[in-house]
Each structure stands twice: as C-alpha cells, then as structure tokens.
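Just the one chain here, laid out as structure tokens, in the form predicted alone.
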Amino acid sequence: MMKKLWTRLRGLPQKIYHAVKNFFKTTSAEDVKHFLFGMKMTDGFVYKLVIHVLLISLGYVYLYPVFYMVITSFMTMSDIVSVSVRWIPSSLNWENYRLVWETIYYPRALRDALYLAFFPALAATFSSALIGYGFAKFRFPFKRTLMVLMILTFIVPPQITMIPTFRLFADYGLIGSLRAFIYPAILGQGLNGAIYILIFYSFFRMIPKSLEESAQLDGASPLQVFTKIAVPLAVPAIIIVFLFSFVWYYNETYLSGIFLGYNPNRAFDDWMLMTLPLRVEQFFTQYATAFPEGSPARELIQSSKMAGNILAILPLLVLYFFTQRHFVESIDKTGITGE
C-alpha cells in the first residue's frame, strides 16, 4: 500500500507540469486575460486574490489578540514562565476564571453592568428616534444652527467639557447614581447621541411623504404619524442605535469612572454601581498591590487579566450571536442616505 502512494505521489510533479503545458497550448491569450481579470476587472482571479487575502489579513488583525487572549487566560504559572510553551497550555487552568470569578463577584458584577447599559440606551434610542423624526420632518427657526451644534457635540472630546459637566451633576446629586447617564441620554446627549440622531435623520428622511400625508388626511396628529407610520418603519434604526449604544455604554470606562465615583482600592465587599471592565480593572489593581514584583502569585497576573477581560466581552460576544443576523441586515437598510 505505501509502495503504490509513494509511486502515485512520485508522478504527481510530472502529471502537474504536462497539465499546466497543455493549458497553456490549448488556450489562448484572450482566455488568459479572461481568466485573470474577468470581464469587468471585478470578476477575475485576480481580483478575487487581493479580496481574500485582504479579507484574510483583516480577520487575522482581529482576532489574534482574541487568540492571544483565550489561550493565555488558560495557562497555569509554569506554562507562562516557560520557554517552550507558546500557543499550546499544558493544561486548561480553570483557576483563572475561579479567581476572578470569585472575587468581583461576577453574577452581580454583569447584573449591575446591564442594568448601567440597557436604561441609558433605551433612552438614547427613544429620544434620538424623537430628535431625528423632528429635524428630517418639521422646518422651525434655526434648525440649521441646532443641526451644526448637535455635532459639534459628537466632534468635542468629552475630556474638554468633563470638568464643567461633573461641577453640574455634583450641583444636582448625580454623581455616583444612574441618572447621571439617564438624563443626557433622554434629552438626546447621552454617549455618542449625535451620530444615533443623524442615523434616524438620515432614514426618517427616506419615509415617502405621501404616507405621512395620507395618515393626516385621515385625522392623524404628527404624535400618532410617529409613532404609528415612521417608528414601525424605522426598526431597522431602532436596533442598530440601540446596539450601538448598549455596547458603548457597557465598554464605557472613561467617563463611567468619574460619573460614578469609581475608586480601584475601594473593597469589593464595599459594593458601588460599577460597569464590568471597571470592576475588572479594579480586580487588576488590587491584585498587584497585594502582590508585589517577584511574588510567585505575580506571575499569574498576566493569566488572570486575560480571563478577566473574556468574562467581560463574553455578553457582548453572547448578544452578537443571537442578533447578528438582524445587525446585519439593519446595517445594509439604514447605510443608505436619504435624499
């Protein structure tokens, strides 16, 4: 049997050779050229090369550091100080996740971080589906100015208006509390607002105004226009704005930090209102105050941020699966303008 593949194989080069000759003297140069580029440049070998491997470099770009994660998040202290152990743990070490599972107390750790995510979106998506239906829909008095201003609110870092804008939730017993996400977000200046506002803008303004005519020409207000013909319409807005903003709200460590009062030596007993990569980035910190360079327990730092930071995406990996599919096609009818 291994007589027979190695003669199979031994004649494979030679089978190639004659395979690719007589390719070559049976086509002819139009055929070639057909066959590298296609008919319109986009439908050749050629063409199609590039894609995949762009397409492959990408996907490589994005999930080596995912790789990198998962694997170094399984590996025990001797896997990491090792030489020869790189890719491959000796053994999957649960005790990273233990750790950190136990320690930021993580069932109520991802309560509070949803329940810190899913209000202020639901808001945000409420109030810039009301802004967008006014500006693409109504003419009032300087609704060019109010447009420009509102995006001027997207192009200002946070970072310039953070010292007056935590004097004024301080004034009014903000800080450290939801409302201080909730009440931006319900007049329309929550995280990244402008750009949910321009998204229904943009699709509010693809409605027919025959429809909107034909509602109140049967007696409709624009209240009931609004809720009645342009929001069922706009569900493809609705969840994309809405998953925007959920998962900008849940990855918020910035401003969450000083909205909230976060402090990385309070105790984990001495509960506050925390999103999850805060309370993680608490555990990194405490963590390496109790065990200082060259303890044996330091080396496991490394592991231990690695499980820490898959606990922490690990929802937003769990709400992608089972809603990708309308993302996706939410993505495809909302990236159209209007005219």
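If you superpose the two forms and keep the largest set of C-alpha atoms that fall within 1.5 Å, you have the rigid core. Positions refer to the first chain, counted from 1. Because the structure is a prediction, the values reported are computed rather than measured. What changes on going to the form predicted together with the partner chain:
Once both forms are overlaid on the rigid core, the distance between the two CA positions of residue 51 between these two forms is 2 angstroms or more.
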Given for the second form:
Amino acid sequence: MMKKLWTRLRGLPQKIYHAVKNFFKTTSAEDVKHFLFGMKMTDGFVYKLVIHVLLISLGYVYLYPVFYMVITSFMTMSDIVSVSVRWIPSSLNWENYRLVWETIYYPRALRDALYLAFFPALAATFSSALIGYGFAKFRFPFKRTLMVLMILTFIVPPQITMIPTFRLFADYGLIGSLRAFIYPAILGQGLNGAIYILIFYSFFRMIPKSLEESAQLDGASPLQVFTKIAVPLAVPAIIIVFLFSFVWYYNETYLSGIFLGYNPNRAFDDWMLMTLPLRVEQFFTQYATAFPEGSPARELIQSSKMAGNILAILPLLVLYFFTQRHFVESIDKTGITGE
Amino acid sequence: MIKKHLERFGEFYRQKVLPIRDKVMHRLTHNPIIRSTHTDILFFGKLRIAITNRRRESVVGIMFIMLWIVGYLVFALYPVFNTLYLSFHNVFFDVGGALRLEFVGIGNYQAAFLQDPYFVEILLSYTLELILNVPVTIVFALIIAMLINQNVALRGLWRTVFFLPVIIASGPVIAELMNQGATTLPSISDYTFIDLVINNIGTFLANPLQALFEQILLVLWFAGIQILILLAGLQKIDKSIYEAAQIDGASPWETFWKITLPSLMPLIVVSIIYTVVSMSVFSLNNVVIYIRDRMLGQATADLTTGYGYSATLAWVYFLVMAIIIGIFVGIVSLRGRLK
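Show the other one: the form predicted together with the partner chain, since we just had the form predicted alone.
Whole complex next, starting from this chain.
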C-alpha cells in the first residue's frame, strides 16, 4: 500500500507541471474574465469571493462574544492581568467552573431550571395547538376581532400586565411556585403565546379541508378529528413550538425574577425555585460583595462570571446542537410567512 | 405487577365511575332546563333554538379557543385595564398587604413628565436608540438572509451560526458581555471617522449613534428570528420571475429593488414589529429597569414612586411603543403604496 502511494506521489510534480502548462496554453483572456465574473455576474469567482468574505466577517461578528466567553472562562488570575494574553489562555484552567459549580449546587440548580422550562413549555404547546386549531378551522362570530386582539397581546409589554398579575398571583399564593408560569401558559397567555398560536394557526390552515371532512363523514367528532388527524400531521409545528417556548422560558429572567421572588442576597443553601441564568446572576452579586473592589480575588470575577454564563447556557447549547435543524427550518416548515 | 394495578383500576372504573357517568349523561338529556334533539335545543320547554351547521361550527370553534378567551380576560384584558385604573391613583400598601387607593386624577402623568427628573430623558434616549436600531437590524437581517439564500457551501452551518444568539441571549449573559465590553468589536473603536462623525453632530443625536456603534453586536444579535423570516420569504419568491427579468436585461441591482424588495414588504413589516417588541420587552432595557425600580419603591406623596406611578410609566411606555410601531409600519407601507 505504501508503495502504491509512493508511485502516486512521485508522479505528482509532473502532473502539476502539465496542468499548469495546459492551463496557460488553452486559457485566453476571455476565459479568465469568464472565470472571474461568470456568465451573468452572479456565478463568477469574484461574486463568490465577495459573498464568502461577507459571510465570514459577519459570522465572526456573531461568534465573537461566544469565543470571548469561552476563552475568558478559562483564564487564571495572572492571565487576566497580563497584557500579553488575550486569546489563548496559558492553560486550561477549570478552577472557575469548579467554583461556580460548587457554589450554586449546579446539578440541583440545573434540575430546577429544566423543570421551570419544561412544564410551562408543555402547557404552552398544548394550549396553543388547541387554540390555533380553533382559529384555523372554524367559522364563528367575531373571529377576526379576536385574532386582532390576540396579535395585540404580543405588542403589550409585560410591564403593563405585570402589576395586577402579580397581585392576582400573590392573592392566591402562587408567587415562588411553578404554577405562576403554568397557569398563563395553559390559557394561551404565556411567554410569546401569540407567536405559538400563529404558528399553529398557519400550520393547520395548510391541512386540506377534505381530509377532515372525510373523517367527519365517518362519524368522528371535532375533538377526534383534532386528535386523530390534525395533531399527527402537526408534529413539526409541535416540535418547533415546544423547542422555542422551552428556550424562551429557560432564558426568561424578568418575569421569573418577579414571580419567583428573586433576591440576589439570598444564601444558596436556602433553597428556592429559580431559573439558571438568575441563579448565576445571584452568584455574581454575592461574589462581588464577598470580594470588594481592590481585593486580589476580585480580578478573577471576570472569568468566573464567564464560566457561570457558560454553565447557564450549556444545556441550551446541547439542546441546540441536537435539534438545530428544527430551529432553523422552523419558519419554512410552519409557513408562518403566509401563503 | 402492572397488570394487577390495571385490573384494579378497571374494577374501580366499572364499579364507581361508570354509574356516575351514566347518571350525569342521563341528567344531561332528561332535565327540565335543557333538552336537545337532533335538530334543535329546547330551553325550559319553551325556547327552541334550531341547530344549524353554521351554529354547531361556531360553538365547536369557540369551545376550541375557550382556553384563550379565559386567558385573555384574566391575564390580558383585566391587567391592562387594572393598570390603567391604577395609573390614576396613588397606591399605598397598608399593613397586611391590602392596597389603599387615593385618586389623584392625571397627577401621575403630570409627575412623569414634569417632576420625574429621569423618566423623560430615559424614554427619549431609548426611543431614539430604537429608531436608529430598528432599520439597522432590518437591513442587516436582510443582507444576511440574502447572503445565506445564495448558493453557498455549508448553508446549514451559516444558518446555525446566525441563529445561535436566539438560543443563548438571555438577560444576564448579555449583561455580562456588555459589562466586559464584548459586545463592541475592538476594531470599531479604532476607527477615528466614527469619532469625527460623532463630534460633528449635536449630542442629542450623537449619544444614540455612539450607543449604536458600541452595541453593534447586540443589535446584530437581535436579528436571528428576523433573518429566518426574511429567508423564508426569499425562498418563496418564484425563480421564474428572476429569469424573466434577466432575459429582459435587468441587472442584479435592479432586480433587487424591483422584485425582491416589493415581494418581501409584508415580511419586513412583520420583522419590524418583532424587532420593536423584542427590544422593548428586553429585560436590560433602561426603561424596563426604571419602571421596575419605581414599582418596588414605596409610594410617597410626591407621586414619583409606587405601584400607581409605575403603572403610569408602563402605560406611557406602551403608548410610545405603539406609536413607534405605527410610524415604522406607516412609512414602509406608504412607500409600497406610492409605487
């Protein structure tokens, strides 16, 4: 085998020589122009080059904070202070991760965070499927008005609805419990609820009416048509809505900060339900109080903050890694752009 | 083991549940209040309502969206009007958590605009920032969408990269990145021409402009969903239109303005609304933070803290946001109509 490879390699310089010679023999200025600009401008080499340069530079801009986060998280104290270290830390230093992991009891915090994202997302998916189907398939009075109202709820900022909702929840003792998120979600008013309803609406609109009519003729009730025909067909939409609402609930910090009773100075031993990003923020606050400005360990806060952030987004990165196809194809598939 | 449980459950169902169910079903058909036959419903033996297909469909449809209607009343309509009501009051907490309202008319609104030293300033600078950021976001989203829509290698990878921020951009993560200066490209601050521009216009415009350049990454990070929306729109445009234009001798530049942009108009409107909303409800937004801080403060006689006052701020904020959306959508659709 080695011998075969060697004979191949030995012939290589000659081959290259011939190729170059042929190239100059047969290539005219016209061909070069053709190669550079193509037949219609959009298929030439120059055009491709410009596109790729733009893509790569924009991609760099997008990924820059991520790189920054990863790299800073590995830095030791001397790396941060030193001017010469900017991109490559002197060693892979896991100390920052260990610190955050142990302080916030990461496994338990992660379990809570997943719990806080999973159940509201499930509730939101269920309710928005029902509601979207109702809007898509039935005619009833004031349907248009109701749909406009639904879209308007998306524009109303949560600050406006928050005070009365907070009082409502406080009256029923829901503050600090998961139910403060599940109840709005199951009623189609969860985080970005209008978007999910719209996704299901446009998806169910694409299902041909004849399919349901034939089931109806066979004696299926509307609910049976929904569960036996519409839902199996809507699996892509269900996956997409679930993933999106999972991610958005996971990242949510404003409402969860208020409804779960976020207090940055609470001790970590004193356990309470909290999302992971907020818990990491709690860690930052306490770290900053423990090591005031000027103390030597203060310099390390940058890298432990980044380590904390990475730990907070790590579950989502893993999720995204496995399901990214569903995310990036979501809008094509659900036809939310309208036909 | 499982079988035994199932059997016990079946036994329980037959003996306890079924008789009750039968009774309920019997009551539903044999009672003096409501009685239904195949063609009509009889109330109290007097009021006869014919069941038409149309009416049956309406009832079923409304049943499907019932969850949403309840949710809308509880979590959207009631809070919005309650906030409006509160905004005309000074709200005190009495001992035991009860609220004491004191009617102040438009006093809160006057306070917001005349007495509060910060609110108007914060709102104005945020508005200017928004007005600058939205077109930038849309233009970048359009550029990126068009780049990915080209026939480039690794299209899936690029999509993944540009969509990544949607997954990981939660409040604390972005806050940290902003604090450590990772949302501004190091090379941007080196360009002196930006300083030149900023120095030569009034501070009123210069501040938001500078903020834009400092947070260009943040602005781009908000474009994930918009890229997907526009990309889906681009893929829906019929290829034969482009071919026809090319045969008629249109350059790529002309086809962009005459074909691509007009076909994308509705989606651009959607993206604009999405951008404004997502930026306005973002938890690191100065106005949002300010409103929350006011809400947590105790109510005093001078009307610049407390529930009532923050309700006022939330309403003013909502109106400003609605006006901005209105202006953008108005400009875009006016342009479309003039052609």
